[in-house]
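In structure tokens, the next block holds one chain alone, the form predicted on its own.
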Amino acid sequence: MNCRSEALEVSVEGRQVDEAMLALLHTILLHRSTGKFHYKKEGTYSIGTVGTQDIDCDFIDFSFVRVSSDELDRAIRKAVGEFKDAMGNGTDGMGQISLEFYQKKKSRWPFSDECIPWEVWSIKVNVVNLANEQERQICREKVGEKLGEKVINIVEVINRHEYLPKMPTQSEVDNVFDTSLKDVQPYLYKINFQITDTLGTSVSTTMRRLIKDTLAL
């Protein structure tokens, strides 16, 4: 099975990483999960609704849709908050975020199920420090913008008709989704991150271009 890699990027300050990475992951997730199953025997099953909320940024100009389920939510949030406190406090720097689908193998024991990746979405984040409160309201309004662009450009490429796990029997659903939660059924996924201590001078010199330019009209 081809793996299939997505890549986004965004550049934003301290306080609007939290937001920008909740908006991006739960953007995928809404598109990437479904209601319970409900068997009624082995090959046939209903399928339950998926609520829907609209959420409002407080740092980012900027709303967004996604699984009406507060046990996703706290998952998403859990991660997004170690990928933040990793980052630390510096005033420059810069992290990948990644989204992985993956459906389960299983092994004869004594071996582990084996888990093959079918999706990945990698987010790469630029942290820039800013001036004043000017620069911060510009930025807020710019990283608005530039989210709602990376949410048409998530929904495009996941309306391609490209490969997606079959719907398992009952036996199988928990090779292909995560069944732990109550009220929404995502395929499996795990989300990972990592660090880079420094900011490509390019970026921040970008980002900083972009506000003078505002600020000059």
Given for the second form:
Amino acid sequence: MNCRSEALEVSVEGRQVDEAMLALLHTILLHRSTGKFHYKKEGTYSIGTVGTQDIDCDFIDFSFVRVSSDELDRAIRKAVGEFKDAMGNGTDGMGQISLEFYQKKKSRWPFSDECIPWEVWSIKVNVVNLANEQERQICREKVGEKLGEKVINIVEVINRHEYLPKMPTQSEVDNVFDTSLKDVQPYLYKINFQITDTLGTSVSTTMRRLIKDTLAL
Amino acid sequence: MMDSDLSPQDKKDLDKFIKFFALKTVQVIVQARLGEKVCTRSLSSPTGSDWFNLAIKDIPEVTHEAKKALSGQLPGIGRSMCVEISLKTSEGDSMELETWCLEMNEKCDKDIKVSYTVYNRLSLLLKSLLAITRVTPAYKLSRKQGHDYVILYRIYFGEVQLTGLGEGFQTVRVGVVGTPIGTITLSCAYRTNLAFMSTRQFERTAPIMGIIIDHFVERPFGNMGHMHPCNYRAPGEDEGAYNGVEDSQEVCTTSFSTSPPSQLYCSRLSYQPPDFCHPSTLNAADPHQVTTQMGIPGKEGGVPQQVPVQPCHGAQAEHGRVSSCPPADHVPATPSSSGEDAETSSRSVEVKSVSPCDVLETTFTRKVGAFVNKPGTQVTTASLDLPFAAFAPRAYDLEENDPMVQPPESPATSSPLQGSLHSQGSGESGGPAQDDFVMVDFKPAFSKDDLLPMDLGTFYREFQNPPQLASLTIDVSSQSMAEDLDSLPEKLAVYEKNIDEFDAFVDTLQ
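Right, the form predicted on its own is done; let's see the coordinates for the form predicted in complex with its partner chain.
What follows is the whole complex; the chain from before opens it.
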């Protein structure tokens, strides 16, 4: 099965990185989370209720809706915080954060479980530095509009109703959903990121080149 | 349309899903235009009443209006359900902002499972609706609604009308869900004229409303529902009945009285942020009173309560000293204009500077009892006949002896009061040297002054100012420094002699 891959790109000011990432990641997760499953006899199950809440951004003229789950919010904020730290402070830079939904496939011993992604969202971030307050004000509004466009893009992709994992039986539910949260149940996901320096080369390629050069000597 | 492929149970389920989907769609749209942030809780166990596994509250009036518009029918092919969002200014101008359309087209998906796939996809579509309703331009406008304008909604059923949106309106598709009887589509057409104006500009320049003439289009269709305001709060989870707004078109003036949420009122206040007054500089000789008044939103209606805040008190002009305790009988200045224009005063802060003659007589006149010297029994017999005799300067009470001006040097100093009692006239004689100063003896309230030499007043006077530290006076310190230096060798000798003692002490510490 092919993994669906979607790319989004935003240019933001340094202090807007957190909120922009939260807005987009939460919008995606809103659509990729269900209520908690409660399995009953005869293979039926009932689904819990997902609440939502409005979040206003402080540095961007934008509001978004996220799932009402503090646990999920904390997990996303932690990942975004790590991404922000890796991006550095204030200087221009580029980075990419990716949200990958995957299924686990149990393998026999000694092989570990396989993680098979079925949808990957890549969000490219360009961080710009602004000179004065007027530019920042314009940036607030512009980034707000851009994020609105990105939300429309996300909704468009999701409503194509392409591949979604089958609803699992009770024994399989942990291969499809993250059942560790108390109140909601998102599909299994992981968040990765990579930072590119201003030269446009990613850190990993630089390292690879260094190692190759060292070995070549 | 062949429905025979669909089992009766599936058909029944599908109709129910579509009906409740339509009702929930309306709820999401209207709640997103209420002007408040929406927040609902996730529940791990289903309650059985949360359609599409989403916590979307039901505002009864909105459900009622939606059902009225549907009149027992369901959205279907050629029968669209539309929610029109418009803006109405306080001057009566109105303008359509957006129209949300729930339509069905003929494209069927026969193989799709109704009770499972369709249901889940409708749930997904509602989530998308939640996200998109925050993205269209009307969202920001609705968050700032209040005094200048309100957001209204209208539900109608039948043909979609988009002419009121002006030229160049944009459309955004929220999503589609295929069903065996047709494909449900949800989309939004929104006005873009505002997109070129900043929302701030729109709030302030109301005359622009007059320029947009294309919305005065005579509506050819009969089923025109009334416009409803999007400015009431959803009832709490436990509330069944809802005492909401009656179906009324005119909402501008009633938006205050329709038990607005206090947050709405505060948002109106935020249009013109109150200028917190700074107390005017106090002239020591001529005290002014400054009262800050802010309109505080009341829970019902729009009448603010005038509450004086932070009254600043003038200086008690007693030898330049400022009293920091407000007198107990402080009278807040309540200007007569507070009743006249409650609305404007609720949005701005009035700074009232009351001249002393108006109100302050009761507050800033010297309290004769506390601070005025009671004529002693033997002292000023001659002046007792004079009015304000207490204020008359007395020969023996010169400024340098006044304990309020110069602190007593040591407790041994006899109080001037004693002096006045026991040395009548034997002190400094001489005419009234100081006409400028009014000598006032310190008389603490409720204390008797003729019994003990050390009364409360004396005690207070004498210990009011602490004496200078001996080590800080220059000559004393220099003396002691010299003394210290001289005595140093002796001290060292003593310590060396007792060195064993010190060592033993140190050992006990370890």
